[in-house]
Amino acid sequence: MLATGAGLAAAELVVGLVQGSSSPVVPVGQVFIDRVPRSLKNWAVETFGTNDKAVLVFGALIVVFGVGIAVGVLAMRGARSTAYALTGVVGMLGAFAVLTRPEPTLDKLLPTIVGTCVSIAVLWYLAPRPASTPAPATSDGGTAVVPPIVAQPMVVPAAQPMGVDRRRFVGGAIGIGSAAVLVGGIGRMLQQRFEVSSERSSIALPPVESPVGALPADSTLPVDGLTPFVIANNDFYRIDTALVVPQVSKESWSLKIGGMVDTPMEITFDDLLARPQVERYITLSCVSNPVGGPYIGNALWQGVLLKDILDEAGVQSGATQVVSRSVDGWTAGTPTEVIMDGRDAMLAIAMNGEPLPAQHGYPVRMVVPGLYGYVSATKWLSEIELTRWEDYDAYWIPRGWSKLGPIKTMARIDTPRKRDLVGEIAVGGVAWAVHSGVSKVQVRVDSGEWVDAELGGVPSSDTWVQWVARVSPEPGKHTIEARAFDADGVPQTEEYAPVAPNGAQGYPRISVNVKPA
């Protein structure tokens, strides 16, 4: 355990010294995420929610330390060479994981190499040595010559005992453990140099040429327990495959646009700031959001219309798919016609009036109204390639998800949260039919008659809407359901479906107990 901890601490120090490198646990965890079956991914999100990455890191550390314990047992039992070899194998697995990530370099391999070498050195220092057996001495202080024994039966010698200098071991363990804590802490502090928080705070957002204007006065209904119309940045859901949030400086960032275009382009962050800016309220949703789930949010986004940039590049005939890539290698495939149909698909640089938070894609991300994030909302955007729909499958498609990902019409019940109630009940929540718009929300009690809900105001069809309905059930236990209708009057589907492969469906429902007044 000491050798493993010292190796990880040394790796953290290297990460703090070498920009762009990462702890060995991170690339191994990313490989695990990339290879995990869809069913296990769904289980992790449903069980741990947005804490799934922390659970994965914790689990990876348990495995690493478990291997370290096994190595230590081998070393204590005299199999030092095997212990060194096993440590080297673990290091090679970490190096292999690094090599599978985008743009592998020696800098990115350094933490794994240094950590492995330090672990082997600590093993060598702390592991016991074979105990030496002194030769018999003569009376005059010389070494006695022992005559050979002839014609005796062969005797198998006992295993040579391992000598453990307890004082040396305890002293070394305390010293190495203390040094590991200190080195790891210094490494963590040094890593803060590469974070983009200070850079974000220094950015002056350019003025918006196409402002969204004020929200309707009734966008927020006066009902306790409703989800806010605009979700604060820190409360906005985060679902992605990045085990560690990428820290991408605007100075080094650029966006390459290529593939089936007439004029390949490369855009810098300053180029984006100089282009006409728009701002729009847009609701984003994750395909992993269950019925009534939390993985959806509405925010004010600012950026540059993607259609304008693609028009400048010149989309060639037959380019039916826009493949967007993140700096960590994640990809999304978006129908070209969706981006070019006039909706406010954008390269976003700001969220709710401030530069994008790192966890939400700083410095630049994609936002496309009406599509689930896995086919549109690429964070930490680095490349756009125009290609044909049949020529490329983005990240989640080979893993069993649908290639098209339109957001389904849904309602969610946010209130009441108490289940024991008296008298009239205000049932409320949010509903969405992104890029179509919600025309109506209805509520029913115990499969009875549907009751129309009051709808809040919205700035466009690209956002969710608050709603509230008031019902007065008789005393007793009841089940309350809700449903939403899109702009064409089509209701959401009652038949239940899980999140895979193209989003959950079904009526949200709650159970309440109405007590006599």
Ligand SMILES: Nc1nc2c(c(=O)[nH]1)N[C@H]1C(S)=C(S)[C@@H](COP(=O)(O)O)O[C@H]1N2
Given for the second form:
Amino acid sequence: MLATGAGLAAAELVVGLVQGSSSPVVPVGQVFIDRVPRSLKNWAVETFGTNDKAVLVFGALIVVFGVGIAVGVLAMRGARSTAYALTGVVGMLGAFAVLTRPEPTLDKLLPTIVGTCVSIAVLWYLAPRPASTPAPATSDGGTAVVPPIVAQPMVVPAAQPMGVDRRRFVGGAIGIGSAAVLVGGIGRMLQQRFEVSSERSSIALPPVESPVGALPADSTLPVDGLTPFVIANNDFYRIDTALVVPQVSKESWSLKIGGMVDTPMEITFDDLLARPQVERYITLSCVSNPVGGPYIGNALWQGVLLKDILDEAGVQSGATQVVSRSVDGWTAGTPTEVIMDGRDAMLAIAMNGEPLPAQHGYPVRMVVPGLYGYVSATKWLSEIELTRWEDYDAYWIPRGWSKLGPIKTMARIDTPRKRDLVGEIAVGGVAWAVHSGVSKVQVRVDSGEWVDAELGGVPSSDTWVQWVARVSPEPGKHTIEARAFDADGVPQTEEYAPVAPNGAQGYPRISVNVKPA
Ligand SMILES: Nc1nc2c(c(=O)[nH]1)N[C@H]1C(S)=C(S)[C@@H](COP(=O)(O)O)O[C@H]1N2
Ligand SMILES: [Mo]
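Right, the form predicted on its own is done; let's see the coordinates for the form predicted in complex with the ligand.
Let us now look at the entire complex, which starts with that chain.
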């Protein structure tokens, strides 16, 4: 465990010294994320929610330390070459994972190589080796020979006693352990140099051409327990496959636009700031949001309309799919006609009046009203390629999700949260039919008559809406359901469907127990 810990710590130090390099733990976890079957991924998300990544890293560390223990046992039993070899194999697996990531370069391998060497060196230093001379007695009178169980050699001939100087071992262990903690900590501190937080806070956002202005006063209804109309950046759900948040400097950032276009382009961050800016409230939803789930949010996005840029590049006929790629290789495929149909599909640089947070795609991401994130909302955007549906499948498609991902019309019940209630109940929540707009929300008790809810105000049809309905069921246990209608009066689908392959459906439902007054 010491050898493993020291190796990981050394790797962290190198990551802190060499910009763009990566600790092997991250790509190993990333390869795992990219390869897990959908059922396991869904189980992890359902069980751990957005803590799934922390759980994965924890699991990976348990595995790595488990192997470390096996290596240690081998080394203590005298099978030192096997122990070195196994460490080397683990290092090579790490290196292999690093090389599978986008843009593999040799300096990205450096932490893995250094970490593996340090691990082997610690093993070499701490593990007992064949005692050529009798081991010296220690000052407290005990012998410095390993206890019999440990001394049973597995690989070396049994006649050779293994020597381990206990004092040297304990001293070495304490020294190496403390050095590892220190080195790992310094490495982590140095890594902060590469974070974008300081350059991000120094950006002055350019003014927008026509500000959206104040929200309608009734966009927030006076009902306890409702979700705020605008979700603050820190509370906004985060869904992506990135095990560590990519730190992409605006200085090195550029967006390549190519494929089936007349004029391939490359745009810098400053180019983007110099273009006409728009700002729009847009509700973003994840296809993995279950009925009643939390993976949806509404924010004010600022950026440049994607249509204008694609018009400049000149989209060729037949280019039915816009593939957007992020710096970490993730891709989304969006219908060209949706981006070009006049809605406010944009390259966003700001969220709720601030430059994009790193977690939400700094420096530039896509936002397309009406489509689930997995087919449109590429964060840490690096490339846009015009292509055809039959020529390319984006990240989630081979993993069993639909090529097209329009957001399904849906209501969510956010209040009441308590089960036991008395008297009249204010049932409320949010509802969305993104880009169409919600025309009506209804509530019913125990499959009775549908009752119209009061709707809050909205700045556009691209956002969710708050709603509240008041019902007074008799004392006893009841089920309350809700449903939303889009602008054409089409209600959300009643029939239940799970999130895969194209988004959950069904009525949201709560159970309440009304007590006599
Ligand atoms: N680079 C990258 N962008 C991505 C993803 C990703 O995994 N990688 N996930 C997408 C998905 S599935 C969703 S729902 C939205 C979520 O955006 P948010 O984390 O800002 O809420 O980002 C999209 N953009
Ligand atoms: Mo998503």
